[in-house]
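Taking the form predicted alone, here's one chain by itself in structure tokens.
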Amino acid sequence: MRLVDRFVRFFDQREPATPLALVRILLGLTTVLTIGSVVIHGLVPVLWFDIADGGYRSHPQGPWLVQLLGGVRPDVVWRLVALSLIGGTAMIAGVGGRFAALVTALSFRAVTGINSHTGGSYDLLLSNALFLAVLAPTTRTLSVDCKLRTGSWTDDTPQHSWVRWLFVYQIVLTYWTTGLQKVSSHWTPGGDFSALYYILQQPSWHRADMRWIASAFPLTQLGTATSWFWEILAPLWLLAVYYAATREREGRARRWFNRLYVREIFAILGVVFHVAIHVFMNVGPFSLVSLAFYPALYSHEELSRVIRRFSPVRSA
């Protein structure tokens, strides 16, 4: 029971909702960019309409919400697209609280689930994140809701922080399971770590001709090995975030994790990997949605210290 009590006390802690608000803003931005890019390029009919209405394939079923609204018809698709954009914009602004997150999650999942040929795991990850946002008080601060409620854009009133740990768990689980699935000799020790090189030679993945990367093959090997170990060891990241949140407690492992900045090393590598992926590879919004989780790795106090440090206006 002592362990259960510690578990309950830890997840019953409260803090200002700044990390959750930043996650909300980034998730809304990712949703708008993802759906908006399809609209801007005129691909909504091609990707999500039935072949009878101008799409390139037949969609006899569609997700449950699409069926509930009348099936894969142009008017249904456009309504879901509009709801996704409106909901994402509302999340960026911080309007509508949990309801806005729910509308965004349902409409985004419905429209991107129409055509299984045009989506990817990044759509599922974004959908999961949006549903987590439904559980969180994400508009308590840094939002229009906060401005209307308090007269200020920020509110440091403590809120339940357990949802922040769900975001942390989700992104760590995503990285870890991704690494576990990379079992070919091109990825794992004992092989030649050539996976990244071959990926960058495939037109379906790269953004431009990458034949020049052959002259830097050892660098691609280093990138392959580093990313694989980073993903496989992702559970240590979860432990590092926990140790950082409980640094006042005793323990040799806790002291060393914090002293060696294990959490920060994992985060910096993640940012570097995702920026490189976004620049060189065409994998949809994977990098954007993944980075949207990162504010949850830090508490309100830690984020506030960073903001104060880089703020152009400092108190005397």
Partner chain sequence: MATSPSKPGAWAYVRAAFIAFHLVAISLMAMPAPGGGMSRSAWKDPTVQAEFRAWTDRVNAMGADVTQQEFEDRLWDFATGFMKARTKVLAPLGPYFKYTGAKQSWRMFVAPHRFPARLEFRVRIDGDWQTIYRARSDEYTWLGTELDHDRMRSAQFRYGWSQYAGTYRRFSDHYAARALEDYPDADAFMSVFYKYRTLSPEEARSGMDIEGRYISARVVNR
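Since the structure above is the form predicted alone, I would like to see how the form predicted together with its partner chain looks, so please show that one next.
A lone chain is what you will see next.
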């Protein structure tokens, strides 16, 4: 079979939309939490209003949607904030299909794009994820839409699964290219692997004074080396996810990847890193939005097995 045909066939596959639904729920939750946190802290005017309306910056060039709506005016900003929250809530519940994801994606990107100084890579990653959610049939299962359509909360009818692979590619690309850019002598082999220790000393990001962690310096060195190699080797994770999804095929590398649980090792390390980041540092919703991609690493069957195992109602 030609390479092009194999490519087309691979992305023409279908499976029940459970992984995509779980990603959707987590993305909605992340959107509500990050925008809601700004609202609760009373930060909407200072972050996103123009200097004339109570903000601290001028925003003559707002994002394209803000310009289209009339510019950075308080009423426009509040509408976008409200739409982000409504859209995010609709995504959690699974109401409105792709339209809810579209509204969330556009409004979130517009409002957070007003002041790029008060955001970070988490906004970018969430924007990317929301765009992918627009392309996917994420409310076909585990949603109010599903309940209304079928009478059941779940629907195992196979759906196109190509967007699941775009989610996997995106998160791997993010990890890999961030690793490639960690060129400091504190990160790279040949240095002293002290990057994490020193990052934890930065007042911008730590939750509390972290001088005490000097007594556990070797542990931070281990964390630095592990996270650097984990990021640099992230393309192997992509391969591992592919091999796990095609485990019925032949191939020595595939067999070894699956036997050594390479996909699971990468995922477990990722969860550990994100939890540690969240505990020790305040870098916004970065850990949450990153972990929102993780259900896409697994197939419907695998996730269903996990859900069944932890479900309080067991089938006979």
